[in-house]
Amino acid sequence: MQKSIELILKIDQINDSSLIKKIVAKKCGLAIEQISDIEYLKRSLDCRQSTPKYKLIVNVYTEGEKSLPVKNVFPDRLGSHTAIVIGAGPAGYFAALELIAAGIKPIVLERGKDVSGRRKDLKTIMQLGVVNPDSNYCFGEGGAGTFSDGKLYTRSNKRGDIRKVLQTFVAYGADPDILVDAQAHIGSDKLPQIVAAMRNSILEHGGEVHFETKVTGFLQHENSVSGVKCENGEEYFGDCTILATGHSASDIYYMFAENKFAIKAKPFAVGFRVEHSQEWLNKLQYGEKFYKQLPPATYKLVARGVGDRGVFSFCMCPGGIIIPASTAENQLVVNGMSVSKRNSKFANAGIVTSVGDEDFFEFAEYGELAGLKLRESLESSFYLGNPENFQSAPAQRTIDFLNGKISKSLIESSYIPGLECVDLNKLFPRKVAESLRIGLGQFNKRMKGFVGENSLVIGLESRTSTPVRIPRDAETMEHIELKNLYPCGEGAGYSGGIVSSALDGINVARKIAEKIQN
């Protein structure tokens, strides 16, 4: 027999499995020996009352039944069909694994390096500000999430089986706690090993993975894609091609525009990273009595009454650092990340506002690339060109941004390349800056001290999502004009984050399998 129940536990009870079993038995009216297994389904921390509590949802098994782990099942041999997968991020790798399960050989092509090779380029951009345009925090094996936090929570419940994605990560080495935590997180210190294990599994089961292989065009017969051509002169052929290049692959959008393949400008969001002391946040969220006993605190904020734009927090990183996420010279982009322990003394989050047609007007001559041109313009404006570190970032104390003045000095920050005192209001379009000020003001009312002398805004946060969508048929998931081409994941405009991208990769692979098998 199996039954799901919800428990409310004190913070000192959550890790006591023997006590939890006693509580479960009492709530279910069972003797302890009648319980054959307890499967944790969801664990979340509720701080809305003066005393924090944990909510735990479990499956209770009796009569000898037990929860069974889900394992990937792959055929002994692959069939004769192949699919090219452009991009080794979550959409690409999960698509590749799903293709293998269907007996289809994936050929994964990644412009960047493997996770080991990426580390050297990340050190170079962090310490010297020198950007490798194909190997950085956005490009390379694992995609943007590998070295920028590894958060796994999503609201994409209708896209597919989220638990399957999490179980796959566990199968390749992730902590089983990600199956339970409401805000699951792997961490940038552990995710690279998991990604490498996925790659090895793809290779062991008959797939191919090629690094430093940048796709520059499609091989076509009329309106059907039969393969791809690469910058190194190589050509690869397949029955289908999955395009899973990530939100920063601007060259792909330019290639589509040059060849007059259908693309569509898409709203996105821009802003900055706000950084606080993690201890301040813990005290604010948990109170003086409990803040040392609980995990690093988080927040999620949305401003109201800011017109059609909206202002919201994005990718909150407790116990994290701010990193340089530029993908080209002469541009400045920042992001946030945390390692698995989340033990930095800083907390940061993106605070961003929506931009759309109204903001694209200045770049209207570029048609569907107008949003991309706006993003590029902003990233150039924030680039300071400091020769001591080319990724030095403009920053202000939050109170000075709100008041529109340059800070006389800046407090300590996690951002290693360095900060310079600049009025960020003057780098944003006027209406964007105005929306961000309104949002910060509202957030400060909800979280006293959010704006003040002891917090910073650091720009530019511009890679929240892609400014271009590559349109596909809702039913077949193929590009609306190019047959056998499957736009997928964040870069195509259909997901946002690791889990939703993985789900999109799985769904596209299943559509390909249906087509081939029929």
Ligand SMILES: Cc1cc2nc3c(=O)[nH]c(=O)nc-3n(C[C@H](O)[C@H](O)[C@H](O)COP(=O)(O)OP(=O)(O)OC[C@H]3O[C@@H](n4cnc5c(N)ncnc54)[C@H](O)[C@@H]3O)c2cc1C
The other form holds:
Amino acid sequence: MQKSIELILKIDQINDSSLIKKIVAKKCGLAIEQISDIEYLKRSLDCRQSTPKYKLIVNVYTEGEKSLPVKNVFPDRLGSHTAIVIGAGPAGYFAALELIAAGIKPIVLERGKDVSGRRKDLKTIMQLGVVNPDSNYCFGEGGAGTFSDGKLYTRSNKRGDIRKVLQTFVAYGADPDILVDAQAHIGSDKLPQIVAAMRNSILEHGGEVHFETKVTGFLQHENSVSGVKCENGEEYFGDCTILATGHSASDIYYMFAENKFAIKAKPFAVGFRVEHSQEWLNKLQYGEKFYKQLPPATYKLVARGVGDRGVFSFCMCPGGIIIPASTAENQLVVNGMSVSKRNSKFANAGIVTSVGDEDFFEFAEYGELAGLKLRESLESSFYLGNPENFQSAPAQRTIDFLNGKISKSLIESSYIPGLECVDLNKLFPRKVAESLRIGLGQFNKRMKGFVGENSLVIGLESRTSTPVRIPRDAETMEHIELKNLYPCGEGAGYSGGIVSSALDGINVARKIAEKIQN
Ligand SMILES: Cc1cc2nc3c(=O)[nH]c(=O)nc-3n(C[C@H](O)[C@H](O)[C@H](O)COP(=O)(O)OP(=O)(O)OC[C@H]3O[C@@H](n4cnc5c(N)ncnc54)[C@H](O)[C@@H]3O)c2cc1C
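What would the structure be for the form predicted together with the ligand, given that what you showed me was the form predicted alone?
Following is the full complex, with the preceding chain placed first.
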């Protein structure tokens, strides 16, 4: 027999499994020996009261029954159909695994290197600020998700089976705790091994993965895509092609525009990373009595800026660091990441505000690429070109940003390439800067000390979502003009984050299987 129950536990009880078993037995009116298994379903921390508590939902099994481990099921042999998958990010790899499950051979083409080759290029970015345009924090095996914060929470409940995505990560080596934690997190020390295990599985089951293979165009028969051309001169053919190149692949948007394939400008958000001490945040969120006993605290904030512009926190990284996420020379983009222990002494988050038609106006001559042009213009304004480290970033104390003053000095930061004192207000369009100031002011009212001498803003955060949508048919998921081409994931504008991109990859692969089987 199986029964689901909810427990409210003190913070020192949550890791004591034998005590939890006793509590479960009492709550269910059972003797301990009658319980054959306890499966943890969801664990969340509730800090709304002065004493933080954990909420734990479990499945209780009796009469010898046990929870069943989940396994990926793949066919012994693939059929004769193939699908090209452009991009080895979460959308691409999850699509490839799902294609295999349906008996279709995936050929994954990735412009960057495998995870281990990628590491050397990341070191060069950190130490010298030199960016390899095909191998960086966004490009390479695992995509932008590999050296990321690895947060796995998403609001995309309606897009598919989130638990299947989490179970797949566990099957390839992630800690099973991610199936349970309300704020599941993997960390950039663990993600590379998981991504490599996914690739090995694709290869073992008959798929192909080609690194340093940048796709530059499509092979077409009238309006139907039959394959792709690559920068190295190679051509690949497939029944269908999944385009999962992420939102940093500007060259793909240019390729669409040059060929007059349908694309659509889309609002996105820009701003900066704000960095505080994690200890300050823990004390604020948990109180003096408990702050040392609980996991690094987080926050999620929303405000309204000028007019209808939203200002919100984005991709908060507790115990993390700020990293240079640029994908080309002469641009400055920052983002946040953390390792599984989240043990850095800093807490950072993107603080961003939405930009849309009003802000694209200046770039109207570029049509549907206007948002991309705004992004490029901002990313080059933030680039300082310091020869000691080309990725040194403009920074300011939060209080100085609010007052429009260049800081005389800066405090310690996690951003390794270095910081320079700049008034960030001057680098943003006027209304964007105004909205960010209004937002910060409101956040400071909600979280005392959010703005002050002891926190920094570091820019530019611009890779929040794609500035260009690659539109697809709602039913078939094919591009609205190009048959057999499936725009997928964050770069096409159909997901945001690791889990929703993985779900989109799965959904597209299923559509392809449906089409091929009919
Ligand atoms: C530093 C950082 C931290 C992040 N932290 C989190 C987090 O904690 N949680 C979360 O949910 N999300 C996080 N994200 C966002 C998340 O990584 C993305 O939402 C997700 O990776 C998007 O998946 P995707 O597969 O659609 O695209 P991507 O991951 O961007 O993958 C696209 C792939 O396509 C390849 N590619 C591009 N162009 C070509 C071409 N022409 N030919 C061949 N290959 C090409 C790229 O090299 C890349 O590998 C973070 C992102 C960054 C950069």
